[in-house]
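We begin with a single chain expressed as C-alpha cells, specifically the form predicted on its own.
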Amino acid sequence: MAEETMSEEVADGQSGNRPERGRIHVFPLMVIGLVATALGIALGLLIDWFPVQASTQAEDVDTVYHVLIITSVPFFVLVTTIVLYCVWQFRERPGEEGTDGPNVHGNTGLEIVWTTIPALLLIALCTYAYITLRDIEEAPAAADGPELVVDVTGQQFAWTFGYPKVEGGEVKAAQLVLPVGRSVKFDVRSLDVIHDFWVPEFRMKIDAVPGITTSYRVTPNRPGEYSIVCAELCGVGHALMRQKVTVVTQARFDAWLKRKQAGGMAAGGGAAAGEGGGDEAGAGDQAAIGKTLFNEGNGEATACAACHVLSDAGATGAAGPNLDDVLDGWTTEQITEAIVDPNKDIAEGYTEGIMPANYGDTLTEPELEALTAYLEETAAK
C-alpha cells in the first residue's frame, strides 16, 4: 500500500498536475453578478455625464448611450466576475510552485454560444444606432417651415459663419446666432487643416475637411448660450478654438439678421466708394468698414472677432489677446504690422502660429487700411 501511494505521488510530481479544486460556486457567483450588474446600470443611468440637452437630437443621442450602458454592463460584470473568481479559486498555493493545473479540454458548444451572442448583440446595436442617426438627420417636412442653412468655415484657430439663403442677401459673422425651434443645416468646410465642429449641448459633431463640404442638421430647442468646440487636434491654438452659439427666439434672430444685413450693406457701399471713382472714404466711413471686417471678415480673412475680445465690437473671442488691453497707445504702423506679421512681436502668454500670418494677402489694401483705422480709433477712445 505504501509503495502504491508513493508511486502515485511520484507520478503526480512527474506529471506536474495540481490536484483538482472543489466545485464551482455557481449560485454565489450569480448573486454577485446580478448585484454588480444592477449597481453598474443604476450608476450608468443616474450619473449626469452630459451637459444640458439643447436640441431635439440630443435626447435621441442620449438614449443610444443609455441603451449601450444597459447592454454592455452585464457582459462587463460577467467577464470581470469570472476572471476574479478564477484568480481567487485557482491561484497558486504554497507547495504548488512550478506545477500546472489539471488539463482543460475545449467546449465547442460553449465557444459557439459566447461567439454568437456578442455578434448578434453588436449587429442589433449597430442597426439601432444607424436607424437613430438616419432619423435625426432627416430633413424637416415642408409643413415645418423653411430650414435655415448656415455655412461654417474653420480656420486656425477660429470659426466664421455665413447665412447665404436669407432674405436681403448673404450675412457673414464671427458670431453664431440660431433661432429656437427651427431646423438648421450646417455646411462645414475648412480653409487649412482638419477641424471638427461640435456644440456639446447639441450632441452632434462633424469633421471640417479641406476640399470637401460635410454637413449635419440640428433643431435647437433651448434658448441660451453654448460653447462651440473644435474636437480635432488642429495645431498649437487648438485648445483656444472656442466660440459661442446663442440660441434666441425667432423674432430676436430676425432682428439680429436685419442688423447684420444693414451693417453689411453700409460697409459694402463705403468700400465701393473707397475703391472706385477716385473718391476716398472718409475716416468715419473707413472705421465703419473696418468694424464690419473685424466682426465678419471678407470671405478669405477670418473675422478678428472670432479670436479677440474687443468691447466696442461686442467681440468675446478667446484664442487671441484681449484688444481692450493691448491696443492702448498703439500707432498706425504698429497695428498694421500686428495684422500682417503677427509672429514678429508675440504677446505674452501666446505662442507663434496662433494667429494666421496671411492677412497681408487675404485683405486688400483698402480693407487693411479700414481695419487699421477702426482699431486705431477704438484704441483712442
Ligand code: HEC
Contents of the next structure:
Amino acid sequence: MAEETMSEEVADGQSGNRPERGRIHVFPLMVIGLVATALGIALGLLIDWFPVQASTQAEDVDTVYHVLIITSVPFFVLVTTIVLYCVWQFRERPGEEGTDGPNVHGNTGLEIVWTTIPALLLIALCTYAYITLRDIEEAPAAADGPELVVDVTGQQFAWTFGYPKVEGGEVKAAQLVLPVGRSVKFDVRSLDVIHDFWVPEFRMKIDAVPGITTSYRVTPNRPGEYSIVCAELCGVGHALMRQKVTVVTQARFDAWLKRKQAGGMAAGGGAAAGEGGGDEAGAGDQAAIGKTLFNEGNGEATACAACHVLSDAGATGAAGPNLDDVLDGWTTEQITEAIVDPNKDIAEGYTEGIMPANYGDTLTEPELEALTAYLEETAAK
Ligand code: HEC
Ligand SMILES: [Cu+2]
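To complete the pair, please output the form predicted in complex with this ligand; the form predicted on its own was given just before.
In what comes next, the whole complex appears, and the chain from above leads the way.
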C-alpha cells in the first residue's frame, strides 16, 4: 500500500512539472523597487516621527535612526519585491493543479553573496550604533563644570528623585527638575519590580532593575516640561506611572533646590523637636513634617506628590484623585484609613492596587500622624 502511494507521487512529480514561465521581468521590477525605496526613505525621513529633541544626545540618536532607515529600506524593498513577484509570477494557473515547479538546486554563489552582504552590513551598523552610544554617554569634560547626579528610584507606581546636598546627604523630591545645559547622570534603582526610566524628548532610557544601579547621562538643552514614562510593564498602575520633568535655567534650578533643601531641614528640625517634646510638638511642626513626607516620602514610602495634586504642597501628580478637591470635611480616621488601607474603599473612577498598600509599614506611627494632621489642616484651609 505504502509503496504504491509513494511511487505515484514520484511519478506525478516527474511528469507534472509546470511549463517554464519565460523571461523574468527585471526592468519593471527594478523600477518598482526604486520607486518603493524612494517612497520608503521619504516616509522615514520627511515625517516628523519623534517628539522634540530636548537633550544634546537626542540629535545623535535621531541620526542613528535615519541611517538605519536609509540602509534598511532598500533591503526591505528588495526582499519584499522579489517575494511578491514570485508569488504572482509562479502562482498555480488553471490546469496546473497538483503540478510542481521545475527542480532547482542551491546556488552557492548567490548564497555566499546573500549571507556575506547582510552580515557585513549588520556588523557595520552595530559598530556605528555602539560608537554613537559610547560617545553620547561619555562623562563631560571637567571644563564643562561639575556633573549633576540624580538618584532615580522606581516603585510601583511612581518615581522619586534624590539630589545631592551641598553639605552631603540627599534632598528627596517627587518632581524632577533639571538645569538646562548641564550634564546629568541618572543613577536608576528599583525598590520592587523592573521599571524603565524614559523621557522620550531626551531619547535615552534604561531599566530600573531591583538590586542593581543602572545609569545614563543626558544634557538637557531645551527648557520646558516633558513626560517621564515608565517603559516596562510593571503592574496594574504601569500606564499611570507618568510624571513630569521640568528643565529650567541653572539659576532657577539652584533656587528650587535651595527651597527644597530648606523645607527638608525645617522638617528635620521639627522631627527632632517632636521626638523630644512628645505630644507637645506644635501643630506647625507636625504639618511641616507632614508636608515633607507628602512631597518626598521617607526613602521607603513613596512620595504622595508623585500621584496626587495638592496645591499647598505644590504637588502635581496625576495618577490618583486631586486631594484639593476630595479631602474637605474628612475626619482623621478617614484620612488615616485612606492612606493605610487604600484598597478598602476605592475612589470612584480609579483602579484598585495603584496607590501603594504598604504605608502602614513604610511610615512610622508619628509620621502617619504628622501626614494626616497636615492633610486635615490643608483641607480645612
Ligand atoms: C502610585 C500612586 C499613588 C501614591 C504614591 C499615593 N497614592 Fe493616594 N491614591 C492613588 C490612587 C490611584 C487612588 C485612588 C484609588 C484608591 O482610592 O485607592 C488614591 C487614593 C487616595 C486617597 C483617597 C481619595 C478619595 O477620593 O477617596 C487619599 C486620601 C490618598 N490617596 C492619599 C495619599 C497619600 C497621603 C499618599 C502618600 C502617603 C498617597 N496617597 C500616595 C495613587 C497614589
Ligand atoms: Cu513602572
